[in-house]
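Have a look below at one chain only, the form predicted on its own, in structure tokens format.
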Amino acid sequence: MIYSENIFICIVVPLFLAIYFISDNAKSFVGSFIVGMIICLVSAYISGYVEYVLAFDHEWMAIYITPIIEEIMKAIPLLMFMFIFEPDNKTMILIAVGLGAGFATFENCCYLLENGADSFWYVIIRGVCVGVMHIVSMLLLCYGMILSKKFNAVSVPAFAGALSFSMIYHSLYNLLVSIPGASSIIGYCVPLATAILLYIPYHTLRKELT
């Protein structure tokens, strides 16, 4: 048994103190990173409660329910930031990446402490696959919101569509890796491949995202 709250405190305290000594963009990233960790902890509470109360199978929960809970929880701070501060698109992407990275880092730390880090391949899978997946799902949501702003179509249906896309992506990853063999290998490759595909248009069209 691990105590996630204690791990959270150990990681967050130095990051919180660092905010006072770094520049504005770095503050935005570190702040969103911390929020991402908070969201991860709260999401774990909610998922655990739902699984216990409804007596769902753990694997079924991971494929169908947990992605919905986690993506909604990650979307809330990004949506609030967009409407309260009305940031430019570059800042939106920075916040989205920070939220995803914070969520993934805290989740990986808890998993590795609970299951051990003696297996090199397990560590690689957690870092390169699961970690990247959370960042990519946030970028998919963020790009959807940016496109809706670009075409003056910011609305509940537009946001719901972007959020649904990130949920499906997350759920599809969990489904693929839950099946041993070729399916798992494909699932492990999906996040990194998607990250590369997302980076290419961002790098090429970065002037349009300012």
Given for the second form:
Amino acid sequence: MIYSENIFICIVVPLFLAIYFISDNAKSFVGSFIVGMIICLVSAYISGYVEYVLAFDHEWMAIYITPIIEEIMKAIPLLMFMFIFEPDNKTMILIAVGLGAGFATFENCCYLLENGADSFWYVIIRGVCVGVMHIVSMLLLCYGMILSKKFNAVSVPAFAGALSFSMIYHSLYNLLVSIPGASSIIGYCVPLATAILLYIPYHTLRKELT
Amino acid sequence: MNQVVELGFTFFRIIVLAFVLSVMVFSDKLSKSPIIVYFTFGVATLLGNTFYKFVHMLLITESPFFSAAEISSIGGILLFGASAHVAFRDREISKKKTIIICCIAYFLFSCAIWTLDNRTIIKNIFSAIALDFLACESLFALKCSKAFNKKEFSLLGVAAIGVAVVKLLEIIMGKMPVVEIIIGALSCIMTLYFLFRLFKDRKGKFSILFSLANVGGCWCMITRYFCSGTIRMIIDTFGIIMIFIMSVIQYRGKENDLF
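Output block for the form predicted together with its partner chain, input the form predicted on its own:
Okay, now the whole complex, with that chain kicking things off.
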């Protein structure tokens, strides 16, 4: 057992202080990074509660239910930010990446403290695969929202579509890595491959913005 | 192995339909319409769903009660429903294109319903909502076209509500073949009356086709206990598409200038 709240306080306090000494974009990024960590903590509470209620074993939870909870939780702050502050596309991407990175960082910290960091391959897998996967799933959702804004289609179906796509991506990754062998190797390659693929629309979008 | 073939076939038809639609959409004003977003998301979601189910089948034999696949199916249902709805209401899109979009959207809509897990109650609820949604759209179209008088229109409304109530009761109480057969038979008789009246008044071939499609739908309700899943899916899809084509034509008026 680890005390995730204590770890959270330890990581968040310096970041929180840093917000006062940095400028606009950096401030937004660090702020969303902290929110991403809070979301990770709350998602863990909800997942734990659902696991207890449904009496699922841990692996089944990770494959079937956890991706749904985590993606919904990550989508809520992005959606709130989008509707309250009505940001431009560039800021939306910045916030989405910050949320994903914060979520992944806190999750990695907790996993490494629980299972140890003595295995180099395990650390690499957690960093390169899981970390990237959370950022990519957030980017998928963010691109979906940007696209729906561009075509005046900001609505419940558009949001549900973007969210379900990011959920199915997360679930697919969890499913692939849950079985050892060739499938887990493919699973580990998925986040990096999609990140490379996503760079193309990002590049196009950035050109359009500037 | 059968499941693999079925999933492969689903994957293939989604790709083909997406291709047909994209060719049509990109060559028109539609490229600036929300329909393109709904369709892109919908197709991506359904492809993700099919791929997830395929991987799941290869790796784990036991199927889950609820997973992200179910959520993505619901997402697909919402998206295709929304795209058909937008196409239906947007008067800037030509009649022919509206019909093609609605046909593909409702075909994929029924595909999305069928990708839901059989054990989930959500499947039943969504099938019921889908049918009610279509019934409402059709009724709205008929009201606009003024093909029926107030009394007849109320009877049609009662029939649609009756079907919805039966569906809801089925969800709550389980399958009720006898009740469904009686309701189906009554709907058939009522639709045949409208058919007779339309023939008599010569309101146009599309109204007749609409009624025939409605009879098909009622017949489907009666025979659902005797048909296999695939046949029912084909009949359902055909019925839905027919009803929608008729609705669009009725809604837009000028029945005979289409073909």
